[in-house]
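Here you get one chain, nothing else, as structure tokens; it is the form predicted on its own.
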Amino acid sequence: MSLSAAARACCRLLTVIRCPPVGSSSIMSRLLHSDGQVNGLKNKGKSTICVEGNIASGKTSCLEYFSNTANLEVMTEPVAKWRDVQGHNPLGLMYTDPTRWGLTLQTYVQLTMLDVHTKPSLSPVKMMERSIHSAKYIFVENLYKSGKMPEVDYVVLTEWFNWITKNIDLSVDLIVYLRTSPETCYQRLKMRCREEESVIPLEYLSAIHGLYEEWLIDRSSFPVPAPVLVIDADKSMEEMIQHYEENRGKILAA
């Protein structure tokens, strides 16, 4: 990594901070000054469960099962916002060109997941997709292991994720992880035909698959912040249905 690539990473992180995202002010305000404090944000007695998996493993189904469940909230990945950042799509800038925008893209992740993690909820139970965790440990581990991302910004992305988790309380009661082939996954992408994963091969969903099992299955990579539920996800909508009914008593004990 030459100094000036190292300058130019380290210029266009410094442009995210200085300038945040339309709503990052008030996601900052809210970690700055709860009570005083930037720890214990968690609301007491109350639990978190996050639904991992594959891009096209059924997350979103899964919870739209849920989501009419009493005591109960349900909050989706922010693809969103992802999509359209003022006007710009960082989400779609990652899968053309990795290289030059997965700090940009992974930056903002990072941002908006804290959000969730950290928002207030009504109900005793909430259910992510997906989590802060996996952000760093799957999708940013790819981009750095693929040789998409310099060292530079996978060091800083990965200083900001230690500060986060270490200062602000982002404990997990349970994770869902909905296990799929990659090969069900690349069916599934095709059909739903998002504009952005048109360009998704077959190998980077084995990537991610891989990185998953070593983080919930072997247990190999990087911590795992709660107890895991796995769920074989290669199945019909139907069957599926029936897996998340014999899994209820399981899922909505965490």
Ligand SMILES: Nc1ncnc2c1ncn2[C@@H]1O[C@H](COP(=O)(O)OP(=O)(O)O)[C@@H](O)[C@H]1O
Second form
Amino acid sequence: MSLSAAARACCRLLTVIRCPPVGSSSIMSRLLHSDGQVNGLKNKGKSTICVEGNIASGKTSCLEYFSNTANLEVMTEPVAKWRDVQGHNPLGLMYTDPTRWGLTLQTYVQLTMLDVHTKPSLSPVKMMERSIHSAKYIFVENLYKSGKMPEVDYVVLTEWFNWITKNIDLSVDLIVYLRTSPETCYQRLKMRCREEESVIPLEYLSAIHGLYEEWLIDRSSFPVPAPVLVIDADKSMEEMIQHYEENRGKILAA
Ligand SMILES: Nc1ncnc2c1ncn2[C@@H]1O[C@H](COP(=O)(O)OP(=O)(O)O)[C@@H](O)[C@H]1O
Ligand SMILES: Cc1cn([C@H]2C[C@H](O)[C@@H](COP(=O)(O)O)O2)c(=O)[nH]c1=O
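Form predicted on its own done; form predicted in complex with the ligand now:
Following is the full complex, with the preceding chain placed first.
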């Protein structure tokens, strides 16, 4: 299929699934030239940093800290959308019954992450929380590997992911990996008290941790799309701020 035909097919599909909260039509208008070609979309001379890490590792806090930085725009993970899409809560449904709702959540995560990746930044540096890559390589992978996602759902998500990453420029310039122990995340998750996550056991965080380590440290699972800056994030907030200041130059030079 030619690119323009694929883009038109994608457009038709997005029209069919009608998803106004993330403005699928606005994503498509960003992705399409007037001639119907899929656009590369790389913001010339701009860079993208993705802050990665386990659930409750401190990613949002990191973005909050950097949000006061000149020439840098932060884009937090669209969790609010995953908890409320036209009155439905796919995140909550997934935790209640992952086999039934995993595909539903991950399809929406993939769409909303695509939205964030392609949103033009007003500043030279865009700092995102996670990425379309970790959604696939960590969370979809975990559902599948733990036997909670049927193979057909995994294959369909993989085909979508492969099409998106082949045809749209989602390049990342630096990954900042907030490396924590699962135990630290478990404590922080309990402290944060997000209702849907009350069912998460330590074993779930250990599985997510293992997948992050294979991806970003061992580099044995999936392609790593950018250089990785590893920050030990098992530290107090004060120590984290010190780490961020020590690494500010490296981060902003991405
Ligand atoms: N270094 C830290 N030490 C102690 N608590 C932290 C630290 N970083 C974040 N927190 C707290 O842990 C919880 C999860 O942090 P958050 O930034 O939301 O993580 P994430 O975005 O990775 O899920 C929040 O309640 C936050 O205030
Ligand atoms: C990307 C992604 C996330 N989730 C879940 C995991 C957590 O419950 C929230 C994100 O919260 P965090 O504190 O920012 O880590 O969403 C998921 O189930 N699938 C995904 O692809």
